[in-house]
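Quick heads-up: it's one chain on its own, the form predicted alone, in structure tokens.
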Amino acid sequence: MTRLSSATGAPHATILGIGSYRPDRVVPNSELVEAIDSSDEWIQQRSGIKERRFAGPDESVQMMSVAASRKALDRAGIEPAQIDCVIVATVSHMLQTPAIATAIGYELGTDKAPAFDISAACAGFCHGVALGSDMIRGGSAKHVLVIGVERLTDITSLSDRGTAFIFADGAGAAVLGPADEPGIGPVVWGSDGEQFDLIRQKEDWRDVLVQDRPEMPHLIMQGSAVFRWASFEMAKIAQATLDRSGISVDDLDVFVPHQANMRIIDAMARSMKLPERVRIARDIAHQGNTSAASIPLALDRMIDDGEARSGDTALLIAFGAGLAYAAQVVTIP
């Protein structure tokens, strides 16, 4: 029998640098309330959102991704040509094919690195980190660029009272590389397809074309059901992640959950019995829900504000349409 050789990688992987891009346009609740017969007070009570970022015509998925990636590369001290793979998590790249990751890698100047998109909604960035970490340890890459990016305003109806005030735009990126000590813990991930319809694109593209209507299919969400599921199920996933990583909640310095809803964040923190000293990402108040981009955006803000410091231990956890979820413990670069 022919014996095949196998690749061997680094003993461990870690995050070397984080970067983000926030669109220029800041949209306060007051700009949205009339179309959905609502109020600033109601939106803040329901979601914790005060304002969000909407991308302009020139702030494309590619443009925002490249800007976030350049910041991450600079912080990591890595040249684009050193990147061995580009992974882009998004649900709002409007071409079915080719993957936007290929264009991003080319614009950045990677040396023809493999590049692909993944669709895991709000959990996409954590999925990308898990894939990149495994590639580094498995020997198929040394440095991996993971991007979470969304232009959710392209697929959001501003007259939908349940979603118009929630979704926003932006990009975040992380450069992963080899390490002598674990910097990215084992992933705990999965999906609950029984809840498939709780967050989804309203219509199949084919149905829209048959009806010959000019508007885009938009996102719809059963908010109360999502709140109940996430508030309690994700606390269990968080504990399982800590257990797999060999640490306890007392070892955490930073908690970075998906920025879906401030009430969900608070409910998770209570269910997990997080110590008061643990610093919690609350980027949603000023950024809104950016799906796959929310965790790197929130983490980068915490780093910039000094709330997350190099060497801190952080729990990342995300959930979204599918319902897909993923979590891992990481060391802040």
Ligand code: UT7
Contents of the next structure:
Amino acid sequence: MTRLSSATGAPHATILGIGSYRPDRVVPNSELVEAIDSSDEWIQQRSGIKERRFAGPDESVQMMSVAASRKALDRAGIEPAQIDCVIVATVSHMLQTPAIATAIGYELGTDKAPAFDISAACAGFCHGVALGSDMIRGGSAKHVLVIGVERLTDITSLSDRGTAFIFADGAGAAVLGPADEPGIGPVVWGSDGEQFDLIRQKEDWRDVLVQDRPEMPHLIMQGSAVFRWASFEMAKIAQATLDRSGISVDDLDVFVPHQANMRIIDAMARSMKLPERVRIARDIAHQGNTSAASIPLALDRMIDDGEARSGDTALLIAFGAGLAYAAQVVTIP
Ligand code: UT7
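Could the form predicted together with the named molecule be shown next, to go alongside the form predicted alone?
The complete assembly is shown below, putting the previous chain first.
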């Protein structure tokens, strides 16, 4: 049998730079309540959301991704041509094919690097970080650009009471690279397809096209079932992630859970018994739920505000449709 040589990579991977893009238009709860017979008070009390950002016509998935990536590349001190792979996590790129990652890489100038999209909904960014980290350690890439981006307003019905006030738009990006010390801990990830229907596109495209008056099949969610799953199960995943990285809550500086609901964030922090001094991402109040973009957006805000500092240890945990989840401990660049 012919023996093949195999690639070997860096001993460890780390995040070198983070960037994000927030659409210009701020949408307060008051703009949405009439269509869903709700109130600013109800939305704030049940979700913690005060306002969110909706993308305008020029703020496409590609445009937001490129803007977030340029900031991340700049902070990392890496040129686009040094990127060996572009991974885009999204559920709102509206062409079935080709992957938007290829167009983003081309616009950035990643010099024909491999580029592909992944679909893991709100857990997509943490899936991308896990893949990128393993590629760097496995030798198939030296620098990887991971983007989480959504224009959820394209697939959200503003008259759907269960989702209209939740979903929003934006992009976040991270440049990953080789390191002598671990800067990205082992991922803990999984899925529960038995709960496939809890958050989903309402209909299959083929069923939409045979309707007399076809409408965009928007997102629907069984909110309270997802809420219970996230509040109870994700705290266990968070603890398992700390265990796999060989650390405890006492070693954490920053906690960045998926920005789905302020009450879920608080419930997780309570279950994990997070020490008071751990800074917790609460971007949801001003950004809503941006699915794959929520974690890098929240992290970037904390870096900009000085709440997350270089060298800090942060736990990222993302969960959503699938139901899919992924979590890892990272060092803030
Ligand atoms: O990103 C992916 C992961 N997603 C999540 O993690 C989302 C998790 N779920 C949630 O965040 C919450 O379930 C929601 C914020 C979506 C809803 O909050 P809830 O506390 O679970 O509300 P509920 O659906 O249990 O409804 C409570 C009450 C009901 O009235 P009754 O039956 O108690 O009289 C609803 O009819 O609130 C009513 N309601 C509303 N009222 C005003 C439901 N939606 C609305 C609304 N405005 N938009």
